[in-house]
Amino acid sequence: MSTVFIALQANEETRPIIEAIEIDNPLAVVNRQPAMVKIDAPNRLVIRKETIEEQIGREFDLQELHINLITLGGNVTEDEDSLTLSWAE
């Protein structure tokens, strides 16, 4: 099992965003440091969009994500409704 992970910045703007991630990936852990919110998922972690609108209750397009993006760890598979982060097999 590998480990894939994203950290965003700790802000108003991300709050939602970490919360859809939350929801969408329940094995997900979600490490809270001052500056940063680091969350590890086991093997892949998915980000939808859909699910991102609805905590914040406007559209949102996924790439306003790169705005707080601090880094990234996976391959990563991006269209239109989803970000997933993986490792190949």
The other form holds:
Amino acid sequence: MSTVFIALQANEETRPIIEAIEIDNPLAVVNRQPAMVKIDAPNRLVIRKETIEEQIGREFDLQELHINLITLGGNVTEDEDSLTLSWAE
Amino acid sequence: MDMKVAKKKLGLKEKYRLMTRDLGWEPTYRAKDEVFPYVNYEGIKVHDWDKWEDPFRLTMDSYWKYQAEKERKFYAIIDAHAQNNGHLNITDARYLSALKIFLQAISPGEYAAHKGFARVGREFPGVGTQVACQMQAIDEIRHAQTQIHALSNYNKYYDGFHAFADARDRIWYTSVARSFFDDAMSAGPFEFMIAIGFSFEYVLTNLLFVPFMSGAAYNGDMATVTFGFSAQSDEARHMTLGLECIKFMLEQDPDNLPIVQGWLDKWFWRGFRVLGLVSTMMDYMLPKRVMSWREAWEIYGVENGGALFKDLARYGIRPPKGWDDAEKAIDHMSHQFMLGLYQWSFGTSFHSWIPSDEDMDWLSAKYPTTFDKYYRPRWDHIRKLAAAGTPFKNFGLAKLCQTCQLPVVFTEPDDATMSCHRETEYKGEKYHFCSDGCQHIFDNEPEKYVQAWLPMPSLFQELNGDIGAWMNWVGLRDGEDNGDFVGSRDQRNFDQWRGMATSNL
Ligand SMILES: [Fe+2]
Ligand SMILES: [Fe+2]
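Next block: the form predicted in complex with the partner chain, after the form predicted on its own:
So here's everything in the complex, that chain up top.
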């Protein structure tokens, strides 16, 4: 098992995104540090457009993530509906 | 009646194809080898450039849109910082030393990375690669500019910020970062991608920007947090590009494996040595600390780097050669380097200091196996000398490693009481190294490293060893920019202005 992670700036735009990540990834662990939030998960983490849209109540383009992204670890796979981070098992 | 016609939206994959692949063409009146002359000499075999994909599938139109938004956010905070006495809101003026090192050593590296990506974007034949390199070239110049701009606010009030460009080219500790980038920029395009995409982005920026910027937030420095996170938002894309490049090379041809492994070995160690500066900034220069260098290494080195190499094992990649030596150095490097900076502080364009009791207690808690045993006694001794009016100053010049250009101040991996020193003789000349890792790098490419510009020999070749002339040449004002923090103009000004800002006197 390896840890994948994503770190986002701690701000009003990312609060609902982090909530969406927690909903979609029950194994994710959210670490809050000064000015940033780092989310770790075993082997795989999925970020879904639909879940974020439900949290924020408007359309969301997954590429908007780039604005508040700090760093990530894992292989990235992205399409319109989701962004997945994974390590080979 | 007006009817709103919904524009048909392109899918991400289709848009990426149209806005990257479809922009390329096959040359007809010149051979491809003539158009891309540098892509073969490193020995990397590529059979199908279309296999190169940007996993984020970012196209130039979206790129400009999101970058513009990042800039607006950045300048909103930079303006607020300048308008609200941001230079007085930091926890303590000691913190400024970390910013000075950052500006002198790292920001010019961003500019070097910009030049490098502009070049390799031209040298690679694949369109996906060209577009990704173009974006990164623009990102890197943005990083250099926003960092210089953000820190220019501090230059109005404090010493040591004014001559960062000369410092970068000429001072001894900055030449560590400079030589890293010069080495990368004088390599071929594929090696450059490993040097920057893997070593700088994957190994270094996580350790440099993430805990350090979080530390800046902790120390009340909104300007640095902002440029740091604004830059780092691009780094996620850069790391992904670096990782993609490694996987691409390994998937294209089995003959690429030994070449890639050699570069990973080399650039891991090059990057690790630059981290010598970072470890010291984290453990000693942040008045309020988020985590120790050791803790940051556990997260971004051991856990994340370990995961990366486990993942790459499917291609036959093993962890870099210097991995074990790096692990052995973690609990020592920041202390050894800070002791070096303190004793040579006449020649640094920032201040250093003897850690307080409270600092030392924090360090022994974070480094239970090493700090009290090896480093506290030295600091205690240095403090006694300072109290007696005979501060420990070393006016001799440090012996520099021919590869990484750090002074040879580190110890043997398995014995922290033995100073580590390696020597190679090449064409009748003796060359010195700080470690096995640096010696191996030299031995693989001696003709490259014998040409390295080193600041100490140059002092004698160009300035006849005249320290005053050297200070002028590097833009260092004796008694203002250098020396001990205690009694410095930065300390006096900060205390006085902060007093004025919080009272009506
Ligand atoms: Fe950068
Ligand atoms: Fe070295």
